[in-house]
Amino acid sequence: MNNIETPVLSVDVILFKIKKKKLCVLLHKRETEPFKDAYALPGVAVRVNETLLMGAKRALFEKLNINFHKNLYLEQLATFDALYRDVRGRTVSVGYLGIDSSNKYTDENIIYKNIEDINKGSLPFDHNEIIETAVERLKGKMRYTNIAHKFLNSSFLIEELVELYKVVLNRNINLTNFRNKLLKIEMIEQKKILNEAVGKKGGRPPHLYSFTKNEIAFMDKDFLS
């Protein structure tokens, strides 16, 4: 009988945060072999009393040292099983996109990465190609779904939610009819005046708004179209 190997299960988190208005994500250095101080994503083998996203949240604390709370959203994203992703054998590993408005890291082996200069092969395994993956993810979503409110307070500025698509999307967007757009399919409303926020020159007040769902929600087609 042909021994068979068993492969290893693991799970790898692209948690993604908006810094200096740029899209990063947190990578931590990692302290063992292979590729001892090399940053990587955090990721951990799934043990066998614990599901996935189980593994997924275990892997923030771990490495990370974040624990799961309201404010930070996961999902899953996408399987990778590329036959030599790992030296040290057979691993499948299940990759889980994260985003987290409200920690700020000052660990000094976690590091904000922006995507942008994350050179191609530049990370150990095949990290590269799981954030690869989980960008395209995520700009799909922002223009199918509201998931642009995991990243934002609860009430915003118009200009907030504007910039975090141009941040997402690095594209244009006409603040106006972007509103307009959001009000009319009613992803949006409008919660309060800040007349308090109106200077001794006066102007118009600036309008707080905020998602009408607090659970994802799927457009009937690409609202940015």
Given for the second form:
Protein chains: 2
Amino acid sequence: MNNIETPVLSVDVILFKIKKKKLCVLLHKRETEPFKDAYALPGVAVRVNETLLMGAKRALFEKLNINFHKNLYLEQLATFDALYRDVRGRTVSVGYLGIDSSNKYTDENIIYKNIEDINKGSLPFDHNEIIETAVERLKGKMRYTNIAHKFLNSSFLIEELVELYKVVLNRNINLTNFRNKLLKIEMIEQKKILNEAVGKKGGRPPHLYSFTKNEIAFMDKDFLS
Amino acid sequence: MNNIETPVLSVDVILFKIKKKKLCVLLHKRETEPFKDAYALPGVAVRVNETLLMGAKRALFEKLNINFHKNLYLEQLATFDALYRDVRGRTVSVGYLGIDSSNKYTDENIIYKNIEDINKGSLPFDHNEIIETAVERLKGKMRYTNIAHKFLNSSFLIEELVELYKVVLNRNINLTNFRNKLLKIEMIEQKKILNEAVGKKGGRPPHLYSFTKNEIAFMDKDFLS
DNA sequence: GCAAAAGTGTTGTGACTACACCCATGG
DNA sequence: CCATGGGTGTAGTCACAACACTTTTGC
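Form predicted in complex with a further copy of the same chain, following the form predicted on its own:
Let us now look at the entire complex, which starts with that chain.
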């Protein structure tokens, strides 16, 4: 069937991570032309016998040297199809939004690029646009799903969760009311175990919390003011 | 560049229309194998020199005999990539969600399929799944954007708007509070002209309303209970 | 004037914000 | 027992659902 002339299909992965209280995406230094040595999103051409998700995982492995694991979340974002987005020829790319809650990777060809710094310097291809779309999607999903748990360990402090929301949505949030709300809609629950050995200086030890559901779940409504 | 083996790329259009107070999608009778004579979504293979949107418009023209016009709205939905979704060979398809507010088309090869009836009979390829995704997207966007105006004329009665919401979301809505809410968030506005010649039997003539914005706009929050 | 259809006003209920207060620990 | 940080309670405000009431027309 592949005697038909068709655009090349690729995937690009926008992998989010929190670093130094900033929302970042992982970029890799390109080893080949075009844009050799520039930092760009990891991407590969999709093979005939693999799904887009398989392609996205392969891009992570081949370009970022990251093996897929259970703390790595991927979902389809959107498809980017501008006629001249790739100088090599017609290529349509499906973006995959990723979140990684595991420890950070230290590879000399990988950088964590702060979202706020991206507008300043332009990335290769249409990667600026792709990232912008991904950030909008992420912000939206933070408001009406429990996707936040993909950034965190299975147990966390309420302070960590609020901090995450502040960083991603880039605004202030009242911790007290936030906790009460998420408890009421049963998005999170308290684990009765108090935390004694966190190396705190003093003060009342915080509760541990966990999400009530492990999968991505839609809340009834936008739960932020 | 097209010496690389790559999946074939296609577009399928899910064109929504209200008919007899039911949410429907337009299907066409396939003229070729596979699934000859079965009803399916209009779709075409994407050409190297056209965008996905251009492909979607071409699908509407070639399969439904509909010329693109200003009352026809199209937006990208999602990309469907199951390995064996097309029996002819690996094909990845980008779905486009469409809404048409113009008069209905009468072509013997076109049918309006009620959404609620679709689960009963299975459609070719993965078109059931595509339509399900499109319906979910549409329902979602009805709740926090003004996408509803793509179904209506520029001026409409509040009763028509409520009826649209009832049909699409498949639930009851209080007209009075609905109007007050949409006026308050300035999604719609009253046109001062009262309507005298609508052929009503009696009763107070209704106001005409219009959307305050012509483009798709996101409201601050989900505006339905 | 009466019925019908549309639009306006009101009221009780529930949810949210802000903030004061209380609790549990280390030193 | 005081300082520190976490957690709980509350009160004023705001928004909303339900529904009664008023307006404007045709006959």
